[in-house]
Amino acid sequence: MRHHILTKLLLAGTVLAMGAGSVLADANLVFRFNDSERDEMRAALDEFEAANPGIKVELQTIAWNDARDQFLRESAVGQGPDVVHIAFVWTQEMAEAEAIMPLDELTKYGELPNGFDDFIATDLTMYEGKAYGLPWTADTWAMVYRTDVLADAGIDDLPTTWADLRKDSEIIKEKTGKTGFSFPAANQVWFPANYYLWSNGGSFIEADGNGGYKVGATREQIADDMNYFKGYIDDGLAPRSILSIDEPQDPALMQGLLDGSQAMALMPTNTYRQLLGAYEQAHPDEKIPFNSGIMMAGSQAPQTHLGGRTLAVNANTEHPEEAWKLVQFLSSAPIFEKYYTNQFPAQKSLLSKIEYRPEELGFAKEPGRSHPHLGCLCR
């Protein structure tokens, strides 16, 4: 009897020791990040490591254009970062590929402070009845204006339709010699092209009612869409060089707005905040000559999209508890207050506390829509 009791005590002690070891063991995580704020994110991770001495985090960066395919290749062979930064619209595909963990396997390590319902765009995280990934940031595209250039051209009111935008561009070119409206005309022309089509009653892709998809616009609607943007280049209203520009934050586009040689553009939230910051840095004592407004209307009301970023935990991670702790930290208010300041959090409780600058109100009023096929080229 005494032998059996001693054996049980030794076994229990061994189990406890193993459990304590798993909690206290050092964990080396990898976080892959796709945006430009590398230094700021590294500072945030340093704060996380200081608060969690047993966890070290390596920061990897990758371009958005490469991020999706790279992670899917790695996860298929049991590799990849522990925590991955993805677009809203990649989440379901990665869940289907069994590349990321469902949230119900992670929240057992710690609940979200205000619950999952506090997050926006949660429908884009769902796959076969489960949520995968945590919405991290939210953004949309809106119009941006150099108010001084508009004034120099005698334009008092902001344009409200695509036709107005074209007319004002012609006036600016004629009266000032400057560019009125310009845009990224390579891959990311996909965004304004969708906004134009939506506001004119069409859609490149729509549900067919049978679980599949179909083209949601006529040939004439698509040709009108393409010709609208092509006309700015053909008629000399925008420089032909924009055909090689892929992103709205390209320095060639940003410089025209910064130096006042261009009056109007469209861009996502984070790019606009970068633009405002760059102008303030270059002109610290001057009034901001920028304003923002909602997207242009066509034959119907203006439309843009709801985009954003998601954090997901790799299904192959050896440290799911520590990875989830990192995701919770990255989703907390101090991240957006101190480090990731160009982004809006994808949480209702945090969004309600944002004080928009007067120059940002166009983004706050933007009529966005969640679209499962828009966003794969964003950021």
Second form
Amino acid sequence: MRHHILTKLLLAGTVLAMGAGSVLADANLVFRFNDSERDEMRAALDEFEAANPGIKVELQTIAWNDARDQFLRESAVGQGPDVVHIAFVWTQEMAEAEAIMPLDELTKYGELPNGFDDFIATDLTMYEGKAYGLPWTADTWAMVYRTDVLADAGIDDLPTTWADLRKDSEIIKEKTGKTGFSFPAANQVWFPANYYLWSNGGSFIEADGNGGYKVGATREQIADDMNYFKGYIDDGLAPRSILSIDEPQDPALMQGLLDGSQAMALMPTNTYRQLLGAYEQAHPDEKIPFNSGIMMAGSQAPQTHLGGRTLAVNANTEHPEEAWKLVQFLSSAPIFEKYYTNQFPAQKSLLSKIEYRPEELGFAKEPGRSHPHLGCLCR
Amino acid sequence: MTLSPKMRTRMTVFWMLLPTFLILIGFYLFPTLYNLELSFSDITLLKLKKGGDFVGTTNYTEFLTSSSFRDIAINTVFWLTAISVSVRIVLGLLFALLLNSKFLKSMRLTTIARLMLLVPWATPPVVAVIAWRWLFDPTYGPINSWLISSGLISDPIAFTANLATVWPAIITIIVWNTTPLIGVSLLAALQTIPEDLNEAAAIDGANRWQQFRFITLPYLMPTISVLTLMSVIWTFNNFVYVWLTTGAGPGTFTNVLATEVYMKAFIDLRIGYSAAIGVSMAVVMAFFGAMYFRYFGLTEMQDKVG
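The form predicted in complex with the partner chain, contrasted with the form predicted on its own above:
Zooming out: every chain and molecule, the one shown earlier first.
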């Protein structure tokens, strides 16, 4: 009888121990990723799951427009994804809202292979002396040219100033009847408008020296900026329909570049890579008629912004160790080599390994205005 | 203690109504009071965990004295509400009269016409806006294609980005999606008018216009009155059409109160300020409703009809 009781107790203990062990080992994570490369990211996560049998990752996607406030609301009530994909410039406010974990609470589960200093734009992750996210990807906007259209118009040298850009657009219109420079003239006209203003010595806002901000441009500077871009539409150099185009990846703008009815545009890195991919798919054996170049200069040197994405761990996660393991995996070189190939990594060690295609060199040389100490995305 | 029959009836009524009252308190009164509390605080989305501080009526003062208040109020009251509700009521009445006409009956088109009228109403607003945005698209939209091919224009019109066309474009979408409800409701009211009234009036020499003016319209007025009130409240508070069509743009040209609530809460992250706008909207609509019933009340309408 004693033997039976002992056996039953041992069995029960074993079952309980196995159960408890499986609870500790298994973690279901949610990774919220907002870019369009959903299938590629799912494949990357499958690789992660295969390497980490106790961790399952659900891939969740919401629109970038809603991503910021959605996560803030979820976080405030103890919810939200375990790992979240946010913009560089949201990191500090997410930290202020206590929505994400500081890195020093995560690095105890494993150090970064090349240290935190290997990442760029780390100052944007700092809040009250602590880092709160891992810069993941970096991007900027640069000029993109359809070289065959420029050649048809007899333009040998790429424009270097805003005045050149306008002049070349007039030549292209006159000689080929095609659109020279075109741009998203609705919401994201903000980007070229800023570049124009920065390169002419102004700025929409600037620090007032007292912890606040003030307008950094005169009325004349802002009017000149608006009139420059408005002039393309008013003078028939760009179609009036661009007034309703929000983003550079709008099909109407992309199609103009793909079919050669438009010669010049500006766009971020991933959009350019999508454009090149679409052209190669449609014309598999042809030479690519695209080139890229740095932004236009005004009265001063050209300037664009350095943007990017951060990976952060939700302060409410029940699996910080597993979440950190996922963040480390997502920041590793294979992700950018095999899966997330439209993006530039935000790590110096990985950036230095990138073999830029000749038509991408404009992006590699683009200066970063927000962080002049970073120099550029080049090697 | 024995309760009197009257008291027992009252207690029965009380217990039967209690669940409804609890639901109303939980889902209506509590959120309303919470929203009111938020409107007197400086809470932001970044301070949700810590909570905001009491700031009195600062949010209300700031909103009512802001430089954008006038434009937002005009957009909401004139363009979004007055124009779109007026067009809907007039068009809805015309559709109802057409659907009730002997002409359609003689052509055996009544059923198919009613079904066709219901299609836009059955379309979810989000789908309606996406479909209309495509129709209005300057590059691929069929409206521009048709206008260009017919020679009416040479350069496509960016309907939702051009300041001259953006409000008419939004109103077109609202009218297309919501007029059927007005039409069907008025059709139901039309069918309750006794036919012999019109026949008697015709015998007495009343022409078609006089029959409409002095018989049909008074009979329809209670329905029109309720539909107008409902449409005004529903449209005044509506967010979907403007936001999905233009995002309150170009710039903030089509910004209305509902989109301002959203932008302040989820772009500027100012929950308290946004709540103050929401409370202001509720007060305006409550006042409008009270005045509306005072001057165009249903009882009076019923009296007119007899």
